[in-house]
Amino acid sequence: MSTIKLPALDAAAVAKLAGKSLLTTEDFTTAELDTLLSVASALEALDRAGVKTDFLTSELAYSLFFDQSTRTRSAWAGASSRLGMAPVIVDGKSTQVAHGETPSETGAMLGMNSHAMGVRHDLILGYGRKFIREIKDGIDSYLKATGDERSVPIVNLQCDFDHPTQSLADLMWLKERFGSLKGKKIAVSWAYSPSYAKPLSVPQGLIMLLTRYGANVTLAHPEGYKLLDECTTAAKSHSAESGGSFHVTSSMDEAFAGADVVYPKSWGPMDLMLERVASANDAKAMGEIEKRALERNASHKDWICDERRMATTAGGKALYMHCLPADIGAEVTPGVMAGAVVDVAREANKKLYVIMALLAGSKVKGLAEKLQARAKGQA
């Protein structure tokens, strides 16, 4: 068997990932994120060559979903099983949270059995991120109280603030396509959706992460669709440090003009997303807020990624990106999507390797050496 070429791995840097959880990309240094993506690329190279990386056999990888998911759910299952773990996917509605059990209690209960925990809780502003942190506190407290030395990393599979596995997958895909992002214009734009008021976490995660890498990020949205100030402040700070730029506009045309990458994605209007916080347990009120959100969206049907706007991008050939599923005919025209089907599928596939890297980096001792050994055909 010939040696599989892997990206350069700094064993000492990889070892520093041990025990780390991913609650938001803001919790990682840029150097740590670079190391994480190098591990993800190495795992992808081995996986595509058919080499097993079952370093964590007989372990359980729990995930807890309080919202619908296709890509992230399957990526969690695929990533954990490739590492030899058994994925256990729990529907949030089947827990006792609705009956008053606290997140820390839920964390402790699940932490008794799990060796990793992924959580999606993205529906209510200000709640999901807090919920995930309390889950982590519950697991950590249980392990400490019982003298249990297991490493149980917590992975944010999307909250109200960030969607870190998605933004890291997007970054991994962009690095594969462009190498460096320095000087690249990336348009993160609101787009019309008639389906539901989507969370703010995808665009927030993108502007916080991509500005670290010297990109010129333009955020576009209609009036009333601003993102959390904490996220735009972080984007401004990161762009100043990386030598890139961060600009906000109310014009989708301006964002697309000369762009190397476009990411048109709907999210809910800020005032109504905040209004949902006080009505989270009132189904009727939530339904009324949702109705008003979609009515608000409908006043901006011209915010669509179409052939005309794509023609104004760099060389008329900007890379189209989306976390999927895209609302075809609303967020993007059928023609534009037809030309991007392979690209968005490859973008989505990167999430599998990001999650693998998070779990392996946190849990596998001597990971860099073990990856190199597998690449050389050694056990």
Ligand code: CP
Contents of the next structure:
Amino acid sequence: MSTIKLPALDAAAVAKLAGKSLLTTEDFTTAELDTLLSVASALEALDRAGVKTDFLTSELAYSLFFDQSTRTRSAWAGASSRLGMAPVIVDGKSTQVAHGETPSETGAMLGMNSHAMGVRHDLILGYGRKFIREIKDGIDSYLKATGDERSVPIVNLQCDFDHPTQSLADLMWLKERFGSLKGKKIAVSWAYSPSYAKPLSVPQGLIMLLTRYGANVTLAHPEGYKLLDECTTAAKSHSAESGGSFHVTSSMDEAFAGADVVYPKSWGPMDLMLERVASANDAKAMGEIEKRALERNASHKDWICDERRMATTAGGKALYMHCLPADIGAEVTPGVMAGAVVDVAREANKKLYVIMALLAGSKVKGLAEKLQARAKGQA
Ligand code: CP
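Please give the corresponding structure for the form predicted together with phosphoric acid mono(formamide)ester, as opposed to the form predicted on its own shown earlier.
Shown next: the complete complex, the earlier chain at its head.
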């Protein structure tokens, strides 16, 4: 077997990923994120060449989902099984959390029995991030109290604040397409959706991450659809440090004009997302708020990624991105999506390698050396 070419891996930098969890990209330095993506690219190269990286056999990768998922659930299963782990995916509502078991207790119990844990808890502002932090505290306290030296990383598979495996997958795809993001104009835009009031965490994660890489990021949304101040503040600060820019507009046309990349997707109106917080356990009230959110969305049906807007982008051929699923005919026209089907699938596929990199980086000792050995056909 010929040697498979891997991206450069700095063994000392890779070793520093040991024990890390991913709750938000804000917890990582840019250098750590770069290392993580190098590991993800190496794992992808090996996987595409059919080389196994089953470094974590007989370990359990447990995940809890408090919301629907197609891509992230399968990426979790695909990533952990490629590492030799046994993936388990549980509907969060089927656990004793529904009967009031605290996140800390839940974390201790699940961490005791498993070797890594993923959580999606994204529907209510202020809930998911707190829940995932408390899960991590529960596991960490248990491990410390029992002298258990295992690393049990926690991976945020989408909360109300960030969707870090998504934004990192998006960054990996952008780096593959463009190399550097410096000077690239990226439009992160609200778009109309009739389906549901979507979480804010994808656009929040994108503006916080892409501004670290020197991109000129424009965030566009109608009045009333602002994102959390904490995220726009972070985006401003990152863009100042990276030499990029961050700009907010209420015009989708302005965001698209001359853009190299467009990322049009929907999210819920801020006032109604906040109103949901007090009604989270009241299904009737939640249904009524959702109805009002969709009525509000419907007053912005002209916020669609269509052929006219795409024609105004750089060379008329900006890279179209979406975390999926997209509302075709509302967020994006069928024609634009038809031209982007393979690209968005490749974008989505990167999440598998991001999760692999997180789990392997956190748990596998001597990972860089082991990856190089596998690339050379050694065990
Ligand atoms: N983009 C994304 O997270 O997809 P799923 O909701 O299907 O996991």
